[in-house]
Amino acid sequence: MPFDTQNWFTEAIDETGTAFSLKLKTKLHEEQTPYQKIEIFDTQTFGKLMVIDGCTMVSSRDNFLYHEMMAHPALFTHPAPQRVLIIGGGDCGTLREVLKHPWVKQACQVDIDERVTRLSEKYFPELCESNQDPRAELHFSDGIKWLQETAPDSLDVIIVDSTDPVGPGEVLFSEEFYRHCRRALNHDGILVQQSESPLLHQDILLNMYQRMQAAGFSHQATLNFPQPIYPSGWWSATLAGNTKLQHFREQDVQQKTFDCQYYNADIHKGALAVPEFMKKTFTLSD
């Protein structure tokens, strides 16, 4: 049981032989939606914690690491991003970061489970500060179907803020899905997707590279960043596009008009550095 008699939440993963625990104050909420089980805890040191189907999703203390790295590197790599689609991202933290960019004209978020967003509005209101922004569109439906019905060449950036590639989330890591993304993106368009732990999930990353290439993306690059509540504490997001992804608008980053807690130009460059073991594992295109 994740909520044990000692007031600890523990996410144990047999496949990797790892576990992560947080000391709890109390459980704030629990419900089973048509799609998943959602729990909200108040922890001793990480603030509020959202857990979905027994897996840590977001905490008050460290969510800025993930949300900033899911949004800003891709948006500062694209030459002029105006139209953004977020698939998943129901806690709205990535949406908040996207809408910090004044040149973004439309940010459409499509998540299948509305309850994730409504519970985030209640327990993580800081993540939902931009939900009423006139540029924001919140839709609660199947993101894959939404993408299939999106006009070709109509998007600048697609952010896949998804769960792990198991069960319903597995299709979001398929070649067919990447082909739909490639079709919907314009020539300079960029796809960014959370890509698990580089330490524990090298097979997932390798499959992503191969499927992205097969779907027509000529360039891929992986961003590395810390994420304490996720397995191993080391997480990643992978970019895909048809232009060089190592180059970004560094001067614009240095002159940005909004605040970040983690992301800056040096972090962007450092996150793209490739560890030696990854050089040996992947055929890198950038």
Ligand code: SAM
The other form holds:
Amino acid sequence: MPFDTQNWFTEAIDETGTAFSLKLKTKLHEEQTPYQKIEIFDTQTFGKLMVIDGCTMVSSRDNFLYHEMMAHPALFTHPAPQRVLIIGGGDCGTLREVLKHPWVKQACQVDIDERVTRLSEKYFPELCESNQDPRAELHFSDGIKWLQETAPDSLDVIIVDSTDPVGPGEVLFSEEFYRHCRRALNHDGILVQQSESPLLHQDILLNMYQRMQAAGFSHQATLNFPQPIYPSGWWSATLAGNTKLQHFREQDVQQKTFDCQYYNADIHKGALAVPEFMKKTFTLSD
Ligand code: SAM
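Beyond the form predicted on its own, can we have the form predicted in complex with the ligand?
The complete assembly is shown below, putting the previous chain first.
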């Protein structure tokens, strides 16, 4: 079957020798912001697709996997999360999941690029349905600058839902950034960050562990989950804190008052299982 490139979006990555394609209906929008190039497509089978600097960000069909796993494991690991900061997350899908937790009193989202949110409001309104929640605060600034000015011991959970460690997202994977996060979190506070593909990006994951430990986080644990539109389809989020991260409020998960499409207590436990290769290459401190 000849490959008709005209009607396909393809993210091809030289470094990993991999590519991912989605068959298109049409291209809906493109703009260059002061920070990045944003494209929006309508696809044959995955609904709408947002692409930033050529990298897939979010699709209507499979974003629930990522947004649920970026929010719920960390929130159910913390004993009583009330004050949550999201760095990045401009499509607002993670914010929507965070605000499903009735005990969260404040969810502050800081994305460097307001245009991501405005385009998400237009093309992914279902992800933005909680933006008017009185507990939600949307700010548009560089995440590392925001953390520098955040009061010490003032947060329970920080969620870093950023682009890859290139361009504006690069600073969010630095030891300096993790030090600011450690200072802003209270003692049992938890940091969770999208940590790329355990299959393709083991070097990035290893660097994250080392920099988080250097910044004062004594424990890390990586959650593995599927995310079809991201490179290799095997994605992860890494938890960091100063308490054991394998234990979570399982009974609260069983009795949660909101619906998920993917996350539950068994998924939480399974996602924390450590692949054999990671046992060999990571000093796992949990
Ligand atoms: N799920 C996606 C992934 O894993 O690649 C991330 C989605 S979200 C759209 C990524 C967001 O990070 C973008 O909206 C981008 O503007 C934001 N971002 C990148 N660098 C940032 C920084 N230094 N401070 C705050 N937000 C940043």
